[in-house]
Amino acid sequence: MFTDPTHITPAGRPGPVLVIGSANVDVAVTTATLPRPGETVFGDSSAISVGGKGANQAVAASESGVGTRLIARTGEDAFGDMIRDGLARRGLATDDVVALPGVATGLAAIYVEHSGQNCIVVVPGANGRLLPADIDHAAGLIESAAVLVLQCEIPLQSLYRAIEVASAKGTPVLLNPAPCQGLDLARVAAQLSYLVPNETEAAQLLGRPVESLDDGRTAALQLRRLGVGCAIVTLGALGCVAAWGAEVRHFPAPEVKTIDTTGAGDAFVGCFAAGIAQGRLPAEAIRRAIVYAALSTTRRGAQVSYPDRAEFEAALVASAAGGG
């Protein structure tokens, strides 16, 4: 049975976007083809930049025009300093991005094909030290947020605790189930205002392939029936499919010259959360998020590829003029 969709409506709850999640340093390598098991290939270039799904989504929300706070953990090392410096340059406060002694900052190794496709290996490091007690300490911030954004790059017990606290405080929760290994969706579905998996994550959650637009529609409906307020399945170049209330809608993506899809899903999530915090209805928030995510794929990297507010607004105007 579908749950009452009114709990996804943001009207009357002003406040910042609060992101609780991971902060990593990304080591990215570009290559003509991704290596097969046991194969060595030569890369064309490499780069070190700041990332992590939590930090990425916080940057995207902030650059989409909304006050944003990030709760995360790093090590007391140069990579942790790099993360805080990068966030500060994007206008985010780093008071709650705490450096912990005796543990390394999280690291992501990213391999990107010339086609723009990628594969990623994440070493959690300090992200694994974001504990349920830290969530309880942040209860006031959760209560004052317009929306709480979560991913699965922190311990699952901390994730579950954050959802419990937000539910008790009446704060809408947006969960990006990435990576979704071990996530007990049935445990939390009814407490989620928004669930935003990509096609791979939706397939893992449902135990069935999601390889087409029709598959995406079916997946969004199935996730919605689990009790989620609004289920959005992102489908890369096909855009996304969203189910809320009695609606199931496809939102096409604008055509862009894709260079690197790294971080595009995080760009979508962060911008969508910003739209909800601004009081926008889901359809409008989704349309804006698709433009923001598409724009991020036209350059390399994750956070470094995200447009600033002026560039985003210009892209929205261009998209509207083109009928997008």
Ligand code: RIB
The other form holds:
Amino acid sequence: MFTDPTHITPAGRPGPVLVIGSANVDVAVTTATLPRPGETVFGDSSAISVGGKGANQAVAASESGVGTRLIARTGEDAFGDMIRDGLARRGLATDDVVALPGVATGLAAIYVEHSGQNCIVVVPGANGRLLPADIDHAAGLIESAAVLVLQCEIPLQSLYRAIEVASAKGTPVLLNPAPCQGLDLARVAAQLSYLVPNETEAAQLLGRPVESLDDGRTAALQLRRLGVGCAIVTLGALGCVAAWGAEVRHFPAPEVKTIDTTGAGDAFVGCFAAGIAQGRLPAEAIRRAIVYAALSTTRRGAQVSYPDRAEFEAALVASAAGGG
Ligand code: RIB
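Okay, that's the form predicted on its own, but what's the structure of the form predicted in complex with ligand RIB?
Time for the whole complex; same chain goes first.
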């Protein structure tokens, strides 16, 4: 049974994109093929850069042209300072990216194959100290946001609390269920205006493989039936499938020379949220987000690979002219 989709129509709700989520430092290595359990392989490059799904999505939203706030936690360490410096360089305020004593900044170990695929292990550290009380403290910010963006690298109790507060305040919620380990989707689905899993997360949420365009269509419809306003399943090079209202649509991705897909999903989510905050309809917000995410895969790293506003505008023009 589908819910009334009217709450996904942006209707020009004013305000910034508010992201509540993780901020990490990413330690990334590249290798020809990912190691199997018990195997040691040689890599050929390494990099330490800023990341975290929350921070990445906030940067993507801001570079897509909307005011953006980020609520996150770091340790009182050099990595925490690195995160705040990175955000400030992208024009984001860091007042709500608070350094906490006695805990390390979140860290992600990222392995990137030459094919561009990656796998990630996240040690949450300070992200685990973003607590339900902090969410209550941010109720005013949640109320004044055009859209609240969440992922699952903070405690699930804080995530549920944020969804509750946003629902009570009438603020649309976009959940990127990553990683979706332990998430009780049934508990929150009806309060989500947008749910944006990748194919792996959609498969985990639904308990069946999502490997093709057809699987993506079925998954988007099944997620929508849980009560979500708009379900968007991202499918890497295949683009994404979105279900909202009575529609299920495939949005192809532009062809680009992909070298690293790390953070591409976050680029999509942040840019899509910006589109919604700008009052765009879902289809237009999705088309823009696909261009933004595709461009991010042509460079190494997560947040550091994201286009700035000028590059994004140029890419949109090229894409409209058929230039990919
Ligand atoms: O989605 C990519 C992000 O996942 C990385 O930046 C890493 O920090 C992890 O949170």
